Each structure stands twice: as structure tokens, then as C-alpha cells.
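One chain comes next, on its own, written out as C-alpha cells in the form predicted alone.
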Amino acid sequence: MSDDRFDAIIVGAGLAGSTAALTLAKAGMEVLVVERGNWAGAKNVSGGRLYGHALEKIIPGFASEAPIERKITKERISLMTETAATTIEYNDEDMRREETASYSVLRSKFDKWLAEKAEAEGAMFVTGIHADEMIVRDGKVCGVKAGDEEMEADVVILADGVNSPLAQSLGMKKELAQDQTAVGVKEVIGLDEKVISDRFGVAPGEGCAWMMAGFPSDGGIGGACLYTNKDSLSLAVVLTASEIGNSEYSVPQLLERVKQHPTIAPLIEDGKLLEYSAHLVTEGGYNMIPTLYRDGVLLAGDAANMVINIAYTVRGMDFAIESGRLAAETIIKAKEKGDFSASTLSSYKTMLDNSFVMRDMMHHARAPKLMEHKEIFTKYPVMAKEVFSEMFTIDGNPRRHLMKFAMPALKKSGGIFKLAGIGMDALKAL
């Protein structure tokens, strides 16, 4: 085959770009990843969580060799006002076995690590190059331009993040509106390693992935969520851009906030700021997926807007790994057939479709209608600090029945009725 025409072309390194490529490649096929970065990971220094699921189908106890951080073995949720922080801890032996297991990483070295299986099995990556616009003939994407040089291949995967602009160049997504994003801004803060352990209350290699709302976006649609890595915290806040100028404070200033709050400021303290990323997440669940196939091309991970957010978790990097192996799959069928018109790789969506992927996200889909419900992100949060207060505070004074001060708080916060309201969507949409 020659240097400028390969079996296929992926745009964009990341987990879902890295899986196909990998996938591809052990079944014998010429591949090519154009990666905008100088290196893969190199625009991905945020951290985060990792469902080890999806991985552990095509690289079976990858966890024993890959730049993990932290098994995660313990769950916090908190609701945040200014001063106090009410929080469920949940952790259960059963995060520990491996079918289940989920991990804390760092993507600059994850993903790095990723293309390079990728490329000891025969998978091309050339850095540092930006695809400008995609080749098309008579309706079918041929490959991709990168300023005067042109690539070509029988088929594309675009696995180039959120916004995907060839996707939007190709019709076949959207430019994204303000109530379907979220901006995040995000530190990793370096501490030594046995004190994360001992200020989280964990064991070596164990960690803890906690999400709170209220406080962290003053009230607006969105929160903040930590992860424990190995030496290091993650630590961001996330806003819906839609909720963007109707806080006095920017979303860095934000996450300045959460880390001066009395319950997250002592788990911080002493720390070094290692990196500081901000970057855009798609927020509007299963309605959001854009067409994932057409004559020549697929669409996989971020730049299908296969990302959830459920309040207690955020999920994405599960999804973007099971896409990426599923439309290398659908790649290597098609070119047993020689033909990779939309009709083939149609194929791509029936097994997305049968897959947790899209199983999850259908389930999931009321969840950004839930998330609309200001209560949760304004006056929960005060009613939960106001009730446990006078459970737990001991003054002296006479103590009140329950209801006394519960239905107070309650009324304050829309009544019982509105509760129950928000309660059966929750139900819905969880």
C-alpha cells in the first residue's frame, strides 16, 4: 500500500482514536492516527475515572501494566452550602474485584500509553498535525487534508473530541448549544502519597471519587468532583455555559472557592499545583447523538457525545473505548465485503444500539432534564445543612422534635410536594 493511501484514517488519539487503532491493527490493517497534539494525551492533562470494563475486553488485566493511579473503593456525594458540606460515603468490597474495578488516571499518561499498543501492534500516528477538512467524492469520505498534504483511505473514524468540527463540516453534527455544554476547569494538585491515603482513608493504590453540588457553582447547573491519584488530586468544577454570567464568579474563580471550603481546604493543604487544564463536556445525554455513520466515515467517543453525567458519576472514557473497538469491528467486516458505503457501516449503530453504550445512555436520557431542577444545586443543599445542624449540634438548649425543624427547612425549600416531584423524575431518569 503506498505512504498516502491507508485501509483507514482516525482523527484524533484519545481512547476512542488509541482503541480502533489497536483494534484495527491486530487485525492486520494499514492505520493512520492524525493527532493535533505532540503527542497522544498531550491536549488531555485533565484527570479522572475510568470504567475498566470496556478495556479489559480487548487487553485482559491491562490494570496491571497500564499508568492506572488509584483503584477507586470509596464514593462520596456531597450537597454544599458556603460553611458545611453534607456527604454519603459509600464503599463496598466488591469495587475491589476486577470485573468491577474502577481506576483514577491521568490522561496524558494513559492515553500515551494506549497509542503505544497501538503502535507495537502496526499502527501509524503521526503528532503535531491538525486535520483541516475532509476528502470527499461523490458523497463518500475518501480521507482527510492537512493543510497542503492529503490522505486518503477507505474509511474514517473521527474520534476528534467534542465539538468535532469535520463531523459539523459533513452534516452530520450539530454546533453545540450552551444548555447541551459544560465548561470545566480543572487542577491537578501534587501531594505526597501516604498522605492521600491517610486524609482519604484509604488503603496504598486505593482512592476515592467524590461529586458535589450546590456550593461549587454558586447554585448554577453543575459541581465539582475530585479524584485521589496516586501522588496527586483532581480537582474541577463544572458549569453548564448556558448558567455562564448569572454568577459573579467565573468558572476559575469557582473552583478557587471549592478549594478554600472548610471541608475540601484540609485536604489540600500543602499541596503543588501540578497542571491546569479547562475543557468543554457534552451535557445532554442520548438526545445529543448526532448521525454516526455516512458513506466512508464513523463517528466515535466525545465527538459522538457518549458522555453522562448522573450526579453521583460521569461517564465517558468506558463509552469512547467500547465505540472505538466497535467501529473498528464494523471497519474490519466492511472490508471483507470491499465496501464501506453507509449501508455497511450502518452495521456501526446496530451494535452501538446492543451494546451498554447506547443501552446506558437511553436509560440515562431524562437525566439532563433532572439536572434543570435548580433546587437541587440551590436550596437542597441548605436544607440538608439546616436539618443535620440541629441533629447534630448540642447547646444546651432544649431539643426539638424532628419534624419541628424538618418541615421548616422543607417549606423553605418548595414544600414536600415539589420534593416528591423532583424525586419521581429522579427516579425516571436514575
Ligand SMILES: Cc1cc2nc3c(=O)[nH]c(=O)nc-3n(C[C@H](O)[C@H](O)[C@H](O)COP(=O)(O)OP(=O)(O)OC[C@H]3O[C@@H](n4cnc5c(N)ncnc54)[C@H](O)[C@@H]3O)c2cc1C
Given for the second form:
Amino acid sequence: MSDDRFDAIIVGAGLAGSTAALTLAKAGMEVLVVERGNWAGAKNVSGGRLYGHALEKIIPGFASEAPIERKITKERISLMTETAATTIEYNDEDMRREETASYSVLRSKFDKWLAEKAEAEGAMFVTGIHADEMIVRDGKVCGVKAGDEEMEADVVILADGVNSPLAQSLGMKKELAQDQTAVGVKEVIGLDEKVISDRFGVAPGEGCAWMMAGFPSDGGIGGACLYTNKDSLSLAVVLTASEIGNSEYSVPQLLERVKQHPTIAPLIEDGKLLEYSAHLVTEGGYNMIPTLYRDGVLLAGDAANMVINIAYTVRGMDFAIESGRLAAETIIKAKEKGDFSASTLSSYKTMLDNSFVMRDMMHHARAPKLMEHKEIFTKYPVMAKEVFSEMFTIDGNPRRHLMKFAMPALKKSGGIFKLAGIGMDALKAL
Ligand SMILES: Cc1cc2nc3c(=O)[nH]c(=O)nc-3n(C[C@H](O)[C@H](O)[C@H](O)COP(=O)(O)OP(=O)(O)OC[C@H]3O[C@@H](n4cnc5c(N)ncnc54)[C@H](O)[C@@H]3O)c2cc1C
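Requested next: the structure of the form predicted together with the named molecule (the form predicted alone having been shown above).
Let's see the whole complex now, leading with the same chain.
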């Protein structure tokens, strides 16, 4: 292998890039991964819950060797006002099954581990290098430029994350629209392992995933999420970019408010700030999928906008892993044919369309529209608080029938038809 010519170059050592590198290297291909961070994972941010199924196909039993934090065995969803939280909690023995397990992960450790797996198979990683430009000849992508360096390959995978200016420069992807993009700000808060298990009521090694709406985004389209790690908590606030400025609070200030909320404050008490980060998340879903291939190039993971936010969970990591694997499988077949034209690479889209990635994205295509119902973030948390407050408050005053206080609360929130309409939209979107 010459120093500057490879079978494949991958830009970005996130989950999509490292999975593609691992798959290609296993097939004996000469692959170079260019990563701008000082190590794989250094720049990566996630709320932190990985659905294990996609990686399980590539590294069976990965959870026994990977730096996972906790197996998620408890789900919580809360509607919050300034003082109250109305919470659904769900747990089930089934959540412990390996086949369907999900895990909290910290990307700075997890991505490093995955990159090392790819390296062990022979992939070459260069870190601390920013790919600035694509090399295109006669309409075909031939490599990337980083500063004065030119690196060439038969094919390039752009796995460079949410913005992907490189995909934009090729005309494959549009600049992200503000109403289809959210800003996430996250803290990792260190706490003793046993304290976390006790506070969240989970067994050692097991954990909780928690989504919150209403107060966390000050009524804007967004919310907060909290994941229990082994000896830390990941707490993030996410707000749709077009909502910034509608609240008197900036996104970092929204996160501070969540930390002080009476439901959250006791859970993070005495915690130590270990990590602070901010990142964009695409929210447009299926309708935002860009051009996935052209002569000599494929897009995978966030670079291809493969994320869904469906209120009770955010998914992007399992999509990144699967699309990275399928991009690599496409290249392995293209190499056998000796043809990296768009026509050969089009099988990537066919494979994606037949995979859970596109099926799930299509299934939830209406989710962004559902989120536009502002009542979910403004009025419904208040309605829930008013109803439950009256139900649970016994102070010697005469009791009122549920009908007497629930109906006015519902009316104030837009009425029964509005609620039924949103319910219908939720049934179609989720
Ligand atoms: C706040 C927040 C919470 C989330 N929560 C969850 C969750 O709980 N579960 C879930 O499944 N998903 C979640 N997601 C989404 C998930 O993080 C992404 O879908 C996932 O990280 C995509 O992986 P990727 O490999 O495609 O991209 P990334 O992880 O973004 O990796 C891209 C890599 O490319 C590198 N790079 C970029 N440009 C260049 C360049 N020009 N040259 C060299 N290197 C470059 C970056 O440094 C980075 O390492 C969340 C996202 C955010 C922001």
C-alpha cells in the first residue's frame, strides 16, 4: 500500500466511521480513517443510550468486552412544570434480555474502544487531522485534502457527523434548516456508583433512561434526557434551533434550571462536573435523508441525517452502526467488480431501504410534525399537574369529583378535540 492511496478513506471516527472501517478491514481492504479529534470519540456527544442490536451483528456479545456503562432496565418519561413532574415509569424483566438490551455509554470511551477494534483488524487511523476538502476528478470523488496533504482512494465514506460540510460541498446535502435541527447541551456529572443505584432504584450494573418535556425547554420544542452511567449521570437539554430566543433562557441556562428542579436536584446532589459538551442533532427524520451516494462516495450515520427523535427516545447510534456496516458491505462488493460508480454504489440505498434504518425512519416520518404541537411542551404538563395535584391533595376541604376538576383543566389546555387530534397524530407517528 502506498502512503497516500487506499482502497477506502473514511472521514470521521464516530460509530458510523469506525464500524465501516472494522467491516472493511476484516475483509482485507486497505482503509484509512481521518479523524479531527485527538482520539476517536474525543469530539463525540450523545445523550447516551445505545440499542445494542446493530453492533451485536458485528461483534456478538460486545457488551461483555466494550466499555458500556449500565444496561437500561428502567424507562421514565416525565411531563414537568416548574415545581412538579408527572412521570410514567416502566420496567420489565424482558429489558434484561441480551438480544434486545440497550446500554448507557460514554462516547469518549466507547468510540475509542470501537476504533481500536478496527485498528486491530488493520484499519489505519490518523487523528488530529481535519479533512478540509474533497478531491473530485471528472465528477468522481477520488479522495480528500487535509491542509497540504492529499489522500486518495477508490471510494470515500463521509461519516463526519451532523453538519458534513464535505457532503454539502458535493451538493449531496443541504445546509441544516433551523426548524429541523436541535442544539443539545450536556453535562456528565460524577457520583458514587452505589449512590446512583440507590437514588434511581436500580440493581448494580443496571440503569435508567429518562426523557422529560415541558419545563426543561421552557415550553419550546425540545426536552431533557438523563441516563445513568456506571459512576456518573449524563444530563442533557435539547432545544430546536428555531426556538432559541423564544425563551429568556439560553440552552446552557435551561440545563442549569433542570439541575435545580425539585425532582432532579436531589438526584444529582454532591455530583461533580466531569464533562461539558454541546452538539447539534438533526430532527427532520426521514424527509431529511440526503443523496446517499454518488460516483466514488457514500454518506453514513449523522452525515446522512439518520436520527429520529420520537419523544420517548432518541436514536442515531444504532443507525450509524448499521449504515456504516452497509456502506462497507457495498464497497466490498464494488471492489469485487472493480467499479465504484454511482450505479454500483446504488446498492447501498437498496440495502438501507431493506434494513431497519430506513424502515424505522419511514415508520416515524410523521414524528417531527407531532413535535410541532406546542401543547405537549406548554399546556399538557400544567394540565397533568393540576389534575394530579387535586387528586393527591387531601387537606380537609370538600373533595370534588374528577369530572369537576379534570374537565376544566382539559378545556384550559385546548379541549378534548385538540387532545384527541394530538392523540391521533401520536398514534400515526409513533
Ligand atoms: C445531545 C444528544 C443526545 C443524543 N442522544 C442519543 C441517544 O441517547 N441514543 C442514540 O442512539 N443517539 C443519540 N444521539 C444521536 C447520536 O449521538 C448520533 O446519531 C451519532 O453520534 C451518530 O454517529 P456518527 O458516527 O454518524 O457521527 P458522530 O458521532 O458525530 O461522528 C462524526 C465524527 O467525524 C469527525 N469529523 C467531523 N468532521 C470531520 C472532518 N472534516 N475531518 C475529520 N473528522 C471529522 C468528528 O470529530 C466525529 O468524531 C444524540 C445526539 C445528541 C447531540
